[in-house]
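Below you'll find only one chain, the form predicted alone, shown as structure tokens.
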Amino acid sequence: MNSLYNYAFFDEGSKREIRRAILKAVALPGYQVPFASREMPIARGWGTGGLQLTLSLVGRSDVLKVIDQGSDDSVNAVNIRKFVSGTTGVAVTEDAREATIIQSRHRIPESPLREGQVLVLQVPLPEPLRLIEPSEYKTKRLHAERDYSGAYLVLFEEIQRYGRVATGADHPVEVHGRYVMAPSPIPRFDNPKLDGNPALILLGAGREKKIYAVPPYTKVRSLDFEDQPFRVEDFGSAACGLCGASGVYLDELVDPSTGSKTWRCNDTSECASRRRASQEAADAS
């Protein structure tokens, strides 16, 4: 641990005030949270709003994991938990099973997470009525009346021009049957993770300075209609050329020497996981 900054960087006080917007955010889930989103020794933009939900909640006994879309060797990835273990000390791993704060970028961890555990995302742009509205004093509006025909309205578009919702990532939902909420740039593949996760799950935005939550058990539903039910991404019959899963998500690649195709999978932590016990049963056999 660097002994010229304080313990987990920040000063007692603001670690307090971000707690403090962390709670109202789990009593009101989904709801977005105002905080005075500090300054960092990155740029908004790269990460801030959930590094900083890491350094107020991070505690000795805790283990650290940070991914930044499936991979734990990132740019992003490697700095964040170089810094968060230079100025707390905690430990940290690359399994999600392991650890009690998983701060990721676009992921939700393969891995089915458990009571006890937090994850914080990283979140570019929380309002998921932005696309539509740009003023916030119209969007806050809008969410206190619960009128929120306008993201409809972005998926109904969708549909009139591909003949499918399709979203690539950021698909909106709704949390606890009232705020709809931007679950941060995961694929519509995590989106079921959501729901019902034992695990709290928290978003931070640093340049917007805003805090919202899903707490753990909470009831979460993708955004569709009746005829356009929320279907997520579909890589038929498709499994990873390294460790043969399928049915996860997975990172198409393409050699530009041949044109040829393989398939990776995104979570490169369990895939590294599964190899190992694919090569101990081998071994024990």
The other form holds:
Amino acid sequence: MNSLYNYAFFDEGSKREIRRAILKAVALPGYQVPFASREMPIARGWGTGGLQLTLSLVGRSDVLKVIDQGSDDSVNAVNIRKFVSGTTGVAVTEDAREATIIQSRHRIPESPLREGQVLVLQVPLPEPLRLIEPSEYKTKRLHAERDYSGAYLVLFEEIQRYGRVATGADHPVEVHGRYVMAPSPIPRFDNPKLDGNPALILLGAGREKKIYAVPPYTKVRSLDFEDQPFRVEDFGSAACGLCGASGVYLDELVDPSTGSKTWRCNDTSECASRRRASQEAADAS
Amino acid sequence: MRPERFLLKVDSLSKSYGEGCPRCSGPGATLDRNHCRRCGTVYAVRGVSFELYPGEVLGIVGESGSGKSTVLNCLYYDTVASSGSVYLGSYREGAEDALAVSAQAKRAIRNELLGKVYQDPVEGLRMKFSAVANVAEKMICAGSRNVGAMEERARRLLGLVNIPLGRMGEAPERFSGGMRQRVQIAKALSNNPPLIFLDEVTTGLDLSVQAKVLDLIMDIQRESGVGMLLVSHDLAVVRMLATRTMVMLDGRMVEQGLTDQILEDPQHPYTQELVHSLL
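For comparison with the form predicted alone, kindly provide the form predicted together with the partner chain.
The next block holds the full complex; its first chain is the one shown before.
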């Protein structure tokens, strides 16, 4: 590594300030801790919140994985990975099992996380009540008074409009029986993975200058109604066209030449490792 | 004296905007109408006291700026009163000052024991949410988490205020002024509160729609016996709905009594002027 910048880009004072915000966020699960979001060499809205968390945490022995919408190879993921490894020299991986820090946009990896790992999620809109209350001053009051009826009202209105809860992503969750938080735009499919997860989950919103956290083994409940329980996306009997997996989060693809539908694993590194494993099994026999 | 317990008892409620100065806050204070010329403090409501009993409709009349709406806003916690006490028969049996309780308790009182119809429906409704969700909002706030039950009650209330079945799923931004007011009435009634506040409900509606909304309020009052506090600058509305009336001028209550008495035999010079300008 030969960089003109300080280790991990930030000066030590910035890292310390962000770590302090992280400690407070861990102490108050789901509470949005304000922090002095820095100007980053990527644009706000491209993962600056997550990047600042990663840079303030990364040590020389860490192994980094970066995911963008389930893929390790999209522009956002490649650039963030290059930036962090370029300013720190840490090892990078595509395997979620090997990584110690996983920065992700829109997904929680399919393979279960373990103790000691840190999942950093990039958040565009940290305030779950923003849709019904534009004033930050008032949403703070609502959190303080634990009035989350607005979040339920949004879900109720979806049922009125579409006949069911139709949040495509960012379905609000209650953390540790207290704060309601926006889990970042992960699909509903990933919400149950937040509950009791052995890894530390940190969420960073760079533009909105907020950090919040789900500590390991914290109870996380997706908001729902008595007669409309929370449900994850259902892919029926569909399976990935490449690795054959089912029961994972799938992307629907349409072949433009034939118009036929196929499905692919959204988590590309999991898909690739499954294919490698079945190839090895085939070679061995 | 009346045997029943009051629904609402307001004791020297005041609301001022500004710090006050020796000229306007001490003894022998002099004010220009309701504000101080020296420090600019506005005394919107000054020591208003009244009681409201079950099944009663109390009208508040007075000209623009006399403090009528401020009284309602203080009672519904939309603004914070400067001083005074409010007792609700439905909250701790009227033993505790409802202005001095915690923020959570105020929220619960507002959601479960009170309802309000605003003059401007934009204040009282979420214009982009469906009418059903608007009515259900207060039920959600009160802690209901059963979609089926809330939907059923919301639709029944919207039916009661004559919103056509096919339009209940639409957002109030697509409704006419009269329909919006009726959705607000349904919302105010959603938790079956013992007391609702009506702030200039018919202002801005044309005459035939006014008549329909007033008829609806009268029917609801007669059937449910809900207590109503009704603010209006229109004496005809008050004559039609209110059993008792109080007259406000420059933040003070200048006269109060049975509506017929006030309108037929006004005592205070301002009330006389008000009644004369109408008749």
